[in-house]
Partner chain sequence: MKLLVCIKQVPDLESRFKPDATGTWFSETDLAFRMNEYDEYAVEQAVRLREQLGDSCELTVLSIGPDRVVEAIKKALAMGCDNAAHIQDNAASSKDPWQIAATIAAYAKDKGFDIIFTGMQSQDRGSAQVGVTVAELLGIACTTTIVGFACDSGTITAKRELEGGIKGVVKLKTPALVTCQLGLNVPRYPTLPNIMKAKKKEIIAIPVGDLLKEEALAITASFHPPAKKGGGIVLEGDVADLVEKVIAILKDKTAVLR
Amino acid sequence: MKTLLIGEYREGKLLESTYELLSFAAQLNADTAMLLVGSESQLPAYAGTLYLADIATCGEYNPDLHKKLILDAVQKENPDCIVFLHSSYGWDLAPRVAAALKAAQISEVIANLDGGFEVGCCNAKMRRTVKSTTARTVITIQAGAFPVLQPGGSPAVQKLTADSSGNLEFIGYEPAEKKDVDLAKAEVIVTAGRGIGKKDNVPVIQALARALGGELGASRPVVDAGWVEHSHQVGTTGQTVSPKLYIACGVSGAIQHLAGMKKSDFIIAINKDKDAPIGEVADVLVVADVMQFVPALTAKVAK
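Could you give me the structure of that single chain in the form predicted alone?
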């Protein structure tokens, strides 16, 4: 199998998540080539063929022009899979490429299984495995679902150009809405999950966060239920965090949540289900009733 990996630049910098594409390809045991609209001054640590288009000429995003660059690389490489990150860049450009190639598209892949690709469904409460029936497949991979793989080396650069101004002009990035709390700067985060049972139990989790000098986090179901403000949400639709200590209270561990916190230095999970997915990334898994264990832990910390 051969893959063409579509790397990303943003605001003049190579995104580290580009290396997640290499991890995805490695799990497939696939040969790789990469395409990047970027700069020769900042090339990925990758010892393969790199199709490079000048970002000064092509812009950070120009859908018509970037699509032509990718189709040019596809013609040269004849890959089985064209792989994007599931980012604003990827989810906008991937369907354009798939339509041009008359290829199947599989979005937000979280794992490779039995010759197919695993994706979430039913609001990420379930997973299913899908397979393409076309000769080529266009794929986007979920952020954080695959670890960063930085193989090192220097790429063999082949420069690409395309003649098109496109009908859209890239103006810039709009700053994210200011959050009530910046979890990205917190050294300790204690997160409330659906397993805490009800909104009235949120103060119990918040008390532990305060006792540890940390911040309150929340999983998406807790935010969706209106128990905690969205500014406290951890995950791909919330904030991506990497504190020194992360305590997950009643969090099952949906892939979207794991993607937002699994780079934490030390992870403690408290859950009555010993097989909950959160246990796969936790350094310590406490199998207990959250609402019995957390008050006892808070009392010990407060002494």
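So that the term is clear: the rigid core is the largest set of C-alpha atoms that superpose within 1.5 Å between two forms. Positions refer to the first chain, counted from 1. Source: prediction; values computed, not measured. What changes on going to the form predicted together with its partner chain:
Core-aligned CA deviation for residue 76 between the two forms: less than 2 Å. Relative to the superposed core, residue 59 shifts its CA atom by less than 2 Å between the two forms. In this overlay on the rigid core, residue 290 has a C-alpha that sits 2 Å or more away from its partner position between the two forms.
Given the form predicted alone above, produce the structure of the same protein in the form predicted together with its partner chain.
Just the single chain follows, nothing else.
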């Protein structure tokens, strides 16, 4: 088995998640080569073949050009699997490579099994085992599902270049919105999820946060709906937190939310659905209606 791993750069830096690809390949017992659009000043600590394209000329986001680079490396390496992270870079680029090769793509893999690759579905409530029927397979792996593996050493660099078709132009980055609260410093976070029902109920969650001397957190739909400001959002596109106590109120536990809070010391979830995936990371799952349970708890805590 041979894999071609596609590493990632963001804002001029090699992303540490690139090393998750190496542990995925190690689990498959596969030979590896890596491709990176990056720079020679920051190479991954890994002693294999590295196809390197220059970030200054190829850009960080130029999917058409990056696709051509990968296809070139596929020609040279003849890999069985081409592996990306399931990230804003990977899910954008992987289907382009798969379509060009007419290869099966398996998205957001969380484990290798004998019978195929395991992926989540139904908002993380269920799993599927998926098999490829094509000679080559394109895979994206879930962020954080495979541990970081830094083998050390320096790669044998082979340089690549390609031209772009130019139907897409990357203008630049816009920074994340300013924070009015630093959730990373909070010892207690009480998070409002969509299960709170409406904006008028936010103060109920806020009151519990206050009674416990903590901050208000929010899941993404609560922020998107304008109930709570973005600076309170927990998850991959918000903040990553690890307070002493995290209370999730009406949060289902989608992977993008879990990624931002699963390292909390103690997690309590309040959900009317006993099967909600938040139960997988919660120390205590309280099966109840948030709007009944939370005010009652706040009253007791305040005493």
